[in-house]
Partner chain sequence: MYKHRFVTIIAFITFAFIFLPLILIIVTSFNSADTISLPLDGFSLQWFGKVFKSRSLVQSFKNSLALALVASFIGIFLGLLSSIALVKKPGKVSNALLSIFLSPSLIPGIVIGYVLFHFLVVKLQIPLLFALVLGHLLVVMPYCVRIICASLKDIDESLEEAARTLGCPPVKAFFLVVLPNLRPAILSSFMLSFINSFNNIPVSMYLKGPGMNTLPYAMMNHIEYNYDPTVSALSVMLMGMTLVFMFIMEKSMNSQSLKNETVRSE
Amino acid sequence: MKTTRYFFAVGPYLLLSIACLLLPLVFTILPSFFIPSFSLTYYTDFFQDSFSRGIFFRSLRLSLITTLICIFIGLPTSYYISLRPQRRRQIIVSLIMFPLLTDAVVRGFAWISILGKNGMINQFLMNLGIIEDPLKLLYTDFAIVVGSVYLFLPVMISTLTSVMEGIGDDVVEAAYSLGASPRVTFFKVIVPLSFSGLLVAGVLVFSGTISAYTTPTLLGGNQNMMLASLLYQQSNTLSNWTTSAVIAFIMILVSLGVMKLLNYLASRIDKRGVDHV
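Quick one: this chain alone, in the form predicted alone?
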């Protein structure tokens, strides 16, 4: 009886999710495996092409770099915010989340004015006499990473802050009472206990970076194309839907692979934390 009530309560939402999310994805990707029989030709052709392969590895590399930078900055920042009083903590988080309220195109053009040849950074360095000619900062991998970190760092910080707020003060006080320094407490206690939030935030940042279109297109240009830009080109410009499906499925597989890797690292770190305790 309980099973029947559960089915009628959850069943409509499950069917709606399958109809709106799963089936369109299956029907989009399925043609890339059949020509007309099952084959991986489209996928092997994608990786055999040096142009597509270069875009894939660039997207993977820049997404990993962006995720690592966000983790490196987000962990101590989130811990600092979690130690503040609740009122001040809410103000800081609101200020950090403010960039997400700005349109992606506006953010992109703002960074163009900062990183361009006549931008603020080059003008500042030239006025100081550090450089004589403007540096090429725009339309580079560096520009893509800077824009992506600016875009997704608030996601990392907000996720980690909410997790660290749940770590009781008694845990930190216990570590201090056992002789642990603040640095040891942070790396041996806070980081392992917040790794579940780090896992979620890492997946969100990586998936968002590898699938972002506006920021890499505006800051990277055509010479530094990412997978999302290639997907847009193949689908909207060339109407090559099969190759678009191949790119989309590769992006999904890469995101799932990163999630599995972070899960594995989380389990290893949790075991080390238990052993040390």
The other form holds:
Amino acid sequence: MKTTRYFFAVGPYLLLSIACLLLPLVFTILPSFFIPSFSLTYYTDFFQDSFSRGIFFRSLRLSLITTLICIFIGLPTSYYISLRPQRRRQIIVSLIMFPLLTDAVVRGFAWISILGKNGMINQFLMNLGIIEDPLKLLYTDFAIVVGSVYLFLPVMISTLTSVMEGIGDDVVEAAYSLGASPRVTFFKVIVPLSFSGLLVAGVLVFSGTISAYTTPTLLGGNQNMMLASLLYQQSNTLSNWTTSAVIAFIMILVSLGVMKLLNYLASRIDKRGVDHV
Amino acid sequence: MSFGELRDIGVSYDKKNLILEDLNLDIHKGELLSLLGPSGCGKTTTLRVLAGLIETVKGTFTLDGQDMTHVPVHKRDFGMVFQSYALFPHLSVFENIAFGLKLRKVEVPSVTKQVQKIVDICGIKGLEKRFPKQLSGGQRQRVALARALVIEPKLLLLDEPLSNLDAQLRVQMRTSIKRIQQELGISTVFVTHDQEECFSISDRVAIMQKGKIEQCDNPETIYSNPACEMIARFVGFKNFFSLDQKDLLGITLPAKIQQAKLVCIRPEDIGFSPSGTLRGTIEVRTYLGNSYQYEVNTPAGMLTVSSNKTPACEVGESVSMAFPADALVFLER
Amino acid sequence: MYKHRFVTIIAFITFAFIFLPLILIIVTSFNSADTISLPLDGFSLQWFGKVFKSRSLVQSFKNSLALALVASFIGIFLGLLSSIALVKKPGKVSNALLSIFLSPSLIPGIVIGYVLFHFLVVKLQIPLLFALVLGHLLVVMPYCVRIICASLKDIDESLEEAARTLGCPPVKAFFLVVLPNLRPAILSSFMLSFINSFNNIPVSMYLKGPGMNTLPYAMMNHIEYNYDPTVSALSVMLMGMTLVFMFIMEKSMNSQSLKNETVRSE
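Alright, leaving the form predicted alone aside, put up the form predicted together with its partner chain.
Starting with the chain above, the whole complex follows.
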């Protein structure tokens, strides 16, 4: 293929990437390092302010919790799915993927109706007489975590299922023949062999949660902001460009940083020595 | 002048290392010519040069007196069967075979007739409506062959067409290929790394190594008179000696041999006889069905000898061996 | 095979967790009560009617549909062009370009929305609608490039060569032999592009203009002020749309490549 034709073919997307991604990123974020000479003042300010620092650490904390919950629920569920016969496994995985393809607002709305003041849980508990006043479930960190787990669990399960499918019955049968119980097999064979997949999916869940806007906004409300909602508030409502740039850069740094770190770990730790995810 | 001629062909992928270097090859009309050699020797590259799928950096290719060197692939009118068969997955068997005819703007009734004819010849009648996915390996192979043959190519190129088939089917298919090739009298170049397959069906064989043709001759000549050690090993010589060892073996250099570096002999040509010229001890015995093969430790090194002498020799037995003069082959390299 | 009681229990709790909320929405959308509640009062389709009576929802649905279609069509076309170039000419340049084209899926959506808004709209004063289309093109770009590239690499190179030895000029060989075999990949990257663009909030939210609202954002606003099953009904219709898409994708391709895709419309 000739060079001119090559650049004609990749040209439009290259132009789009430069004009709508690279340049905007540089022009937006660069000023946050200069006042007017190079300085990290905006960044130190961000972390000295207890409000923004709180939001930063809440975002980290909730993303971490979400990731861990996804792992703990995802591992056994994926194992269960991977043990089904092939046809049924395909159906289950498609069904699991369905929420992932559904609008985030729809999913958030479902949890509002469940966790809300007049939501299903409160109605149910009050009808049974267990509580008298509705519990505050919505607009809490708890609601954000539930919503985020709901959002990203399918990612975890589909990644882990495809890794576990590749483990092969012979390895499991070998463990059984050596006298390992199902529980020991699960923890000593299946989990270690799925570890790299676990890291990869963990990255997706973590960086997904920390950069999500819709779900935390719908379920967390104004009192429990995460970085994305703070960015929107600072930029759109307050037109505070430098603070917005600081948040934007921090978000990129955190999600890319975690991704690089865990991908590196995944390649180091993978016991099978091959890239299979 | 031959029907097809490659002259001084040079091919390079990166403009530095030559894959083919000054390669010369003649193709005779109506013959089945094989390119044989280990993987990476340049045999597939040579085939792709013939097909026009690779640009040459130097040299010419003429066919039937016509310069083909710079004719683009789609104007060459050659049929090619690929190692992976390269059947179009979205087209039925009929459409696959008719593909080349339709591009040549052949009328529909004529397309049907020609496809029917070639389907009969290739033995795939009744499969026309199937898709490649629904065929077995041997059937795919026949469809690929039919697709290449239906355009009545000036030259048929086969790139390891049998390597994806199981052993039994391979023998069957190579006979079919030979039969069809003879029936249509079509000049064919066949690439393979399987020596037995190659010798069984070829009119001539070109043995390649490291981008060069080492020997190009009919199978019988190559079998009895290999040109170099590599080819000798390829065609079943197992015992090699340097000429300094000729006294040890008790052989004499024939007068007509001017210069030689090595002498070699096949395992089955060495005879056990009390009047033998070399003594040794048997270390390993393996049973081959109609004969035994022995590894014999001698002062001239470890020899491989096969013999159907009964009763068989025992391990540890001391034997003496004779080297018939007409079974010895002297090699210059 | 041993029975894993613990694993089975967790799996069923997970399935319940994943599907009950969606079932809840479906059930309440047909309930006649005007709040989202159980037990059910009676069967009614009034909420579906309400969706069509809401001008803002209907209008924003049309907007989102048009936007997603435009972005997906352009995205696929450009994705096809770039993928051919990237696959035909492998090397350092192509690898670098591929990672650039995939990068919008690694950067938080809200950041993309913000920098686009700040640079294109505030600084360069580009018309909002144009910026919105560019933004959505950026959103769909990774899906178009990744899936088509992968599928193009999978297609046996000798297919094209075979077509050429049979007398087909290079460009015609692409259309006759390569393109038909790319159909599943094109279809699935179209579906994923469409879903991602249609569901996108962070980019649309920044670049929406007066009279140019998108459906997800309109729904978010609607939820803030009205707590009735209208949104349930709308959600059911959207789920129906997703289901149809998934069905088409399952029919047309191996679901494997779909499984490996992560949807990040958040």
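Since this is a predicted model, take the numbers as computed values, not measurements. Between two forms, the rigid core is the largest collection of C-alphas that superpose within 1.5 Å. Residue numbers count along the first chain shown, from 1.
With the core held fixed between the two forms, Leu68 has its Cα displaced by under 2 Å.
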